[in-house]
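Here you get one chain, nothing else, as structure tokens; it is the form predicted alone.
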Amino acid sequence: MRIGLTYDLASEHRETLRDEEKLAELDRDDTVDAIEAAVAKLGHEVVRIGGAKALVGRLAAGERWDLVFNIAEGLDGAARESQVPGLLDVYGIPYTFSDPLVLAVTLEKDLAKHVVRAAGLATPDFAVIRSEAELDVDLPYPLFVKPIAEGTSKGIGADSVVRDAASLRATATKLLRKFEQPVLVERYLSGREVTVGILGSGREAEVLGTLEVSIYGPGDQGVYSYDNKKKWEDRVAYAWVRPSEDEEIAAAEALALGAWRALGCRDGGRVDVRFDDAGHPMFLEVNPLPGLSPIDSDLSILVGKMGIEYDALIARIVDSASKRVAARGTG
């Protein structure tokens, strides 16, 4: 197949964006070239395009592939990531991972949470701010507070666990006013967290593996932080723990894989479980559009300690993505 490839990179943007962690989100460039030559080993034709307003100009052209490998995050917006499958939708050209309704949807953590609920899963009670106006919740403490619509661990720090109103206030108002979006806040739970990948589409979806994520030494403690995510190295143990072997890990896989169909994910991505003081899984977020880096992504860390070799996983997706290509080519 000729197979495309679309993407932000933070070298690309470094000068406009300047902030890093505003830039954290958006790919380096090694991980294009991962994914292009590992598209490459299975005899594909891969051709670089770019993001949302290269992928205009392309299609402008005339310009077609028989799938688009998809990792573009969009840079503006409440539906940013949806803006590149939505074009490719236009056109009618199949891609990897999810569609543009679903990547609405789950960037607002809200809305993923309303979903999950819906479908009888446990996530923990929460509640939304939008403005500085609102800043009070009735959600007993202690809460966590994240900004409802970023990725990588923005937004997230030692002071997002809060223990009462004053805290609350105090960051609720830091993240309404350096992300200009709501901010969701959440029972904080104060048990184990892990983050299963999953592999597939619908009924055909399946557990890959879960990753726990444990923090240690000079990082924030108790939370999975942008600086700890950004220096995980010194601060944050990984290990790959079998549901065989743990019974909590059972619970959460059933409960992520539950999420992945409900939200109606596709091909691969993460779903993110933390366990409550009495070792029940709550769903947290799903990631339909996984980092992909093959050093320091949380879905490449999981393979790598599961023994499977990065190039093994990015052919799993294309497979995925590929039975689309096939339904097109026969309907």
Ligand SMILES: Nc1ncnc2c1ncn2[C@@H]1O[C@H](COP(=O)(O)OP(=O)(O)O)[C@@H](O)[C@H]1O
The other form holds:
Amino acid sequence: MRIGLTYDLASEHRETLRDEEKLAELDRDDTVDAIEAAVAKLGHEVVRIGGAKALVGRLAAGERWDLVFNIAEGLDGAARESQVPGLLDVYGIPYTFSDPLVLAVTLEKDLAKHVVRAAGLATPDFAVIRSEAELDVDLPYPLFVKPIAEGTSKGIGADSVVRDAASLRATATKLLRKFEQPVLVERYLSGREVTVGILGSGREAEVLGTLEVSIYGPGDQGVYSYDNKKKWEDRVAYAWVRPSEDEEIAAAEALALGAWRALGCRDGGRVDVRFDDAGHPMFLEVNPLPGLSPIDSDLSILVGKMGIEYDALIARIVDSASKRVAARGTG
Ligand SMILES: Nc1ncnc2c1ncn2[C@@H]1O[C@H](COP(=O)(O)OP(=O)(O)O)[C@@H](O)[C@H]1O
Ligand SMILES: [Mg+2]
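Form predicted alone done, so how does the form predicted together with the ligand look?
In what comes next, the whole complex appears, and the chain from above leads the way.
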């Protein structure tokens, strides 16, 4: 196949997006290199495209691909992750990962929680603060405060855990101003944290494996915060945990797979889960465009612990998406 590659490179936006946290979610050059090499190894022709604007130009010029491997996060707009898949849908070109509707719902964490809860799955009680005029919520402390539509732990730090109204107001105000988007307030979950890797779509989706994330050292205590994630080599312990040896993990995997299916995610990604103090797993968020850095993304760390090659992970994603190429036919 001739496979296009869409992405938003941090190196291409250094000048316009000076804020380091804003750049954090964009792809690094070595990630695009690694995906390109893995796809080429499968015998496909790989064509680098770039982000939505580059895609518009190439499509208008008449270029087409059998499949697009899409990791473009988008830069602006509420549904920024949906922009590239939306353009590809216009031209009937199949692509890896979820469709625009799913990417929009999952980017906005409260919407994803509504869907998951409606499917009968557990997620912490929550409230949304939309402006500085409504900084009070009707939930019991302690609470956890985070931007409603960011990733890579942006905006998450020690002050995300709040134990009274004054600290809730302080953190919520800071986040409203910094990220210019609503703030999600959730019951604080004091238990273990795992991220469940999933491969495939719909009924065919299955759990790849689960990575337990434990924080140690002097950093933000017990939170997979922006700072801890950045300094992961000294602050985060990752372990592959198996459901056969641990009932809590089996429950977390069932929850994650249920959420993945309820939301309609495709091909591969991760579901973040944390346990409450009674040991019940709860859905935090789904990552349907998972970070694919070959070195420090959670999914790569997971497959590394499982003894699976990064290239094999990419092959599984291409394989899952290829079913939609076959369904479309060759005409
Ligand atoms: N309700 C919560 N209780 C405790 N910790 C939380 C809660 N929500 C998020 N966290 C912590 O913040 C981290 C990032 O939150 P998450 O919703 O996964 O956002 P991101 O999209 O930035 O990964 C989690 O990995 C976890 O450590
Ligand atoms: Mg997360």
